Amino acid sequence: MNDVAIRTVDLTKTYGDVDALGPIDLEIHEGESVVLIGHNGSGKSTLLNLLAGTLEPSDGMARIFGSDPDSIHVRQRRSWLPDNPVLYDDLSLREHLEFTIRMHGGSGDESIIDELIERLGLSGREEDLPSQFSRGLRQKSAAAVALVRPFFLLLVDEPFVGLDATGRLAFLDLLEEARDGGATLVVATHDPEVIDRFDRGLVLDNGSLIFDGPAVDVRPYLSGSVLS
C-alpha cells in the first residue's frame, strides 16, 4: 500500500457550542481517488478548510505528508479549489494561469496553459477579466488555476456548481488524469453522476463519520434516505 497522504486523530472543530466536525479518524494513502458526501452542514467544507490549512482545529491534529496543513512542505504539494474561489478582477484567465505557474518554479509559458484553456471550454476568453465572467466561466477558470500549478494532492470543495455538461466532463477527465499520474484526490461534491469515478467514497452526517468504504456505495446516501 502507498504512504499515507492524510491523516487525521481526533480532529475536532468547535464554533462556540456548535460541534462543526469530528473527533474524525481517517487515513487516506497517496494516490487515491475519494469522493466527500454529506449534506448542507455535514462538515464536508470544514474537513477540506483543515486539510487545506485555512482553518485551525478546535482539537486533535491533521497531518499531510507528514506535516502540518500549513507549512511550507505541504503547501508546495497540495493544490486547493474551494467552493468559493477567489479571481483576482484586474488579472485576466491567462494572466492568473501564468502567475500561478509562475508561484510555482515554471517559466508562464507552459504548454498546460493552452492545453487547460482548451479543455476547459475557455477558448476566446482567456485575455478577459473574471468580473465579466458568469458563474459557471468562474468555475472554469478556477478549476484551471487548481490544475495549472504542480501538485501531489488536491482538495476540491463542490466543484460541478455552475458547470455544463461539457465542463463537468472535461474536469473529471483532468481529474482522472492527476490520479493515473499519482496524485491524491478529495472531492467534497452533491452530483449523483460523478460517483463512479471515485475509487473511496467518505460520508459525513453532522460533523460524523458515517461510512468509508467503495464510493459506489454511497448512493443511499445521496437520497438522504439514510442521512439524518
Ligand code: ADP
Contents of the next structure:
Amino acid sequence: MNDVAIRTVDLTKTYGDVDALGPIDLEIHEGESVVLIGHNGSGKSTLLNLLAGTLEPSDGMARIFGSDPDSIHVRQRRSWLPDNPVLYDDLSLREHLEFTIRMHGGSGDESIIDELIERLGLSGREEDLPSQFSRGLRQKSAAAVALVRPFFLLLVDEPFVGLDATGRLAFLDLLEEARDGGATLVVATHDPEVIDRFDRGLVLDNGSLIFDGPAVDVRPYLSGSVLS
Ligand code: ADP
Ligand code: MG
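Follow the form predicted on its own with the form predicted in complex with the named molecule, if you could.
Starting with the chain above, the whole complex follows.
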C-alpha cells in the first residue's frame, strides 16, 4: 500500500450551531483518485476546504502528507481548485499561468502553458483578462491555473458545472494523466457521467460519511433514490 496522503481523525466542522461535517475518519493513500458525492449542503466543500487549509476544524484534525494542511510543506505539494476560484483582475490568462508556475518553482519548461491552453479550449484568449471571461471560460482558466503548477495532491470542488462537453472531457483526461503520474486526486462532483473515471467513491450525507468503496458503486447515491 502506498503512503498516506490524507488522514483525518474525528474531523469536525460546525458553523455556529450548524453541524456541517463530521466527525470524519478517513485515510486516502498516495495515487488514489477519489470522487466525493453528496447532495447540496452535505459537507463536500467544507471537507475540501479543511483539506485545503482554508478552514480550521472545530474539532479533530486533518493531516496531508503528515503535516498541517496550512503548512508550507503541504502548500508546495497540493493544488486546490475551489468551486468559486479567485482570478486576478489585472493579469491576462497567460500571465496567470506564468505567475503560478514561477510562484511554485516550476521547472522552467513552460510548454505546459501552451498545452493546457490548447487542450482546455482557451486558444486565442491567452492575452485576454479572465476576469472578463464568461463563467465557463473562467472555469477553464481556473482549471489551467490549478494544473499548471507541480503538485502531488489535487483537490477539486465541482469543476464540471458550467463546462462544455469538450472542456469536461479535456479536464477529465488531464485529471487522469495526473493520476497516472502518481498524483492523489479528490474531486467533488454531482456529475454521474464522470464517476467511472475514479477509483474510489465517498458519499457524504448531512455531514456524515455514509459510503466508502469503489467509485462505480456510488452511482445509486447520485440518482436521488438513496439521498433525499
Ligand atoms: P456542499 O458543498 O456539499 O454543498 P457545504 O460544505 O457547502 O456542502 O455545506 C455544509 C453545511 O454547512 C450546509 O448546511 C451549509 O449550509 C453549511 N455552511 C457552509 N458554509 C457555511 C458558512 N460559511 N456559514 C454557515 N454555514 C455554512
Ligand atoms: Mg459545495
